[in-house]
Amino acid sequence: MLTIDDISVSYRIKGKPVPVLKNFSLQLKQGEVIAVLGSSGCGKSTLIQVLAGMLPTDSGTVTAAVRGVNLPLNPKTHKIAVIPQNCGLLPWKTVRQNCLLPLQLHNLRIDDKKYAELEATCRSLKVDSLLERYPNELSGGQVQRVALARAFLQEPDLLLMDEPFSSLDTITRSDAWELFLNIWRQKQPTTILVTHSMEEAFYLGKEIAVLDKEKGGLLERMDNPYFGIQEPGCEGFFHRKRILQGLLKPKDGGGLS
C-alpha cells in the first residue's frame, strides 16, 4: 500500500512560497496502476518528484510497504524507478550500460541471473538487438522502450512515469502502450503514470485521478473498466470520457498538460 497523507508542497518564487499541492492525499494498493490527469501547473510532475525523493514536502507524510511493513517512502529503503519525459538515458553509455546503471548506483550485485533478466526484459520490449548501441543511434520509440527496460530491471516497489510517451507519434505510442502493458502484467509494480492524454489514461490506468489546480488536490478519482482496451467504442466509455472532459475543462484559459 502506498499512502500519501495530507501533503503540502510549495515552491519559492522571488522569495515567496507558491503552493502547488495543498493537503493532498491518495492511497494506492500494491500492484495497482493509476493514471493522473490535470491541467498545466496542477502539481502532476511535483507529485512525481516528491515520491521520487527529489523534492521535500512542507507537511504531511508518504509511506509504502516493505515486506508488509509500512515505512516512510525513501529511495534508500524502497526500490523506486522513475521514467521522466525525456527518458533520462545517458548519451555516453550504451543501452546495456544504461539499463544496468541504477543497479550499480545502488551497489546491487549483477550476476549471470541479472544479465539473463536484462536480455529477457529487452527481448520483451523488442530492444535486445540494440544493447551495444548508444542513445543517439536509437529512434524515439526505441529510447522509450529502453527506459522501460531499465525501470523494470530494477524490480521496483514503485514505478513513477512522468509523461514518458508524450513525444512519440500516434502509431509508435500505441505500440509502446501495448509493450508496456505486456511487461507490467508480468511484474505488476505499483505504478503512477502522469499523462496529458485521456486515451492513454483509459488504456493504461486501472484507476484515473484528476488533480485540481485551484484546490491543489484531488478533484476526482474513478475506476476504469476499460484498462488495457484500445478504443472500446461503447456508450459507457464515451460517457466516462465526457465526464473527464468536463473535469479537465480549463477554468482560466489554460489547457490540459
Second form
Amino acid sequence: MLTIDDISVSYRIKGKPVPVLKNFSLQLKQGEVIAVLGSSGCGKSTLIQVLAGMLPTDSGTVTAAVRGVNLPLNPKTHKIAVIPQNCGLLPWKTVRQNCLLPLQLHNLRIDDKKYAELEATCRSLKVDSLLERYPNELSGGQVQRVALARAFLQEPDLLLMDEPFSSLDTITRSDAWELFLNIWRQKQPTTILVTHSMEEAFYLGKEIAVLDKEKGGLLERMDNPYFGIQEPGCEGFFHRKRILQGLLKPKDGGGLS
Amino acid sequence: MKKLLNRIGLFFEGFLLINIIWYLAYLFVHSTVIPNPIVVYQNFDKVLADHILIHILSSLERVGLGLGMSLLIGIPMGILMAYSNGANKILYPLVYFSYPIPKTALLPIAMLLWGMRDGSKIAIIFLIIIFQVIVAVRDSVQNIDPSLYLVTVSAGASKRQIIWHITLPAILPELLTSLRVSLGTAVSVLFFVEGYGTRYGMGYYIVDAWSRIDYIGMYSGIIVISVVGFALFAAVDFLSVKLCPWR
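Since the structure above is the form predicted on its own, I would like to see how the form predicted together with the partner chain looks, so please show that one next.
In what comes next, the whole complex appears, and the chain from above leads the way.
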C-alpha cells in the first residue's frame, strides 16, 4: 500500500515559496495502476519528483510497504523505478549496462538468474537483440522499450512514469502501450502514471485521478472499467470522458487531448 | 577507428603539402634562413646523436606534470562550481576574469615565485591548461540531462555513485576536446619556458640552435616539436575514441 498523507510541496522562486501541491493525499493499493491527469503546471511532475526522492516535502508523509511493513518512502529502503518523459537512459552505457544499473546502485548481486531475467524481459519487450547498443543507436520506440525493461527488471515496489509515451508517434505509442500492459500484468508493480492524454489514462489506468491546479490537491478519483480496452466506444465510456473533460477544462478555454 | 585513420591520412597530406611549400620557398627565396628541407631531414642523424629523445622526454615530463596538476585541481573545481551555487558565485568571476589573460605574460611572476628551473615552467603550463579544464567540466556538468539524476537517485544512488556513473562520463568527451586544444598551446609555449634555466627540452633545443645560427638544427628542432605536438593531439583523439565509444 502506498499512502501519501497530506503533503505540501513548494518551489522557491526568487526566494519566495510558490506552492505546487497543497495538502495532497492519495492511497494506492499494492499492485494497482493509477493514471494521474491534470493541466500543465498542476504539479503532476512535482508529484513524481517527490515520490522519486528528488524533492523534499514541506509537510506530510509518504509511506509504502516493503515486505508487508509500512515504511517512509525512501529510495534506499524501497525499490523505486522512474520512467521520465525522455526515458532517462544513460548515453554512455549500453542497453545491457543501463538495464543492470539500478541493481548495481542497490548493490545487488547480479547472478546468472538475473542475467537470464534480463534476457527474458528484453525478449518480451523485443529489445533482446539491442543489448550491446548505445542509446543513440536506438529509435524512439526502442528507447522506450529499453526504459520499460530497466524499470521492470528492478521488480520495483513503486513504478513512476512521467508522460513516458508522449514523444512517440501514434502507431509506435499503441504498440508501446500494448507491451507495457503485457509486462505490467505479469509483474504488477504499484504504478503511478502521469499523463496529459485522456486516451492513455483510460487505456493504462485501473483508476484515474485528476489534479486540481487551483488548490494543489486531488480534484477527482474514479474507477476505470475500460482498463486495457482500446477505443471502448460505449456510452459509459463517453460519459466518463465528458466528466473528465469538464474537470480538465482550463478557465482560459483550452483543453486536453 | 576509421575516423582515426582518416585523421592520420589528413596528417600525411598536410605534412606533404607543407614540405612542398617549404621546398618552393627554398627555391625562390635563396636565403640561409630557409634551408633545403632535404638537407634538414638528412640532419636527423645528428639530431638523434644530440640525444633528442632526452629533450623530448624532458619536455613531456613538464607538460605531463602541468597537465596532471590541472586535471587534479580543475576537475573537482569544475564539478564543485557546477553543483554548488555558492562556489560558482565566488569562483566563476575569478575564472571569467583569468581565462582570457595570456598566460605567457605571467612568466616573469612565475619565475620570481618558483625560480628559473622546472617550477615556473610547469606553473605556466598548468595555468594554460587549468582554465580550459575548469570551464569544460563546469559546462558539461551543467548540461547533464536532469532526468539522469531522477532515474539514478530514485534507484537509491549515493553521491559517490552519481559522480561515478553520471558526472565523470558526462564530462569526459568535452574534457578531452578541450585538452586537445590546450595541450597544443602547452607544447607551443615550451619555446618560451625552455629558453631559460635548463639544458634539456625541445624548446631549449630550438632556442640553442637558433642562438648558434645553426638553422639546420633549428629547423630539425621545429620539426621534432611539431611531430610531438601532433602525436599528443592524435593520442587525445585515440583516447576519445577508446574512452567515449558512445559518441
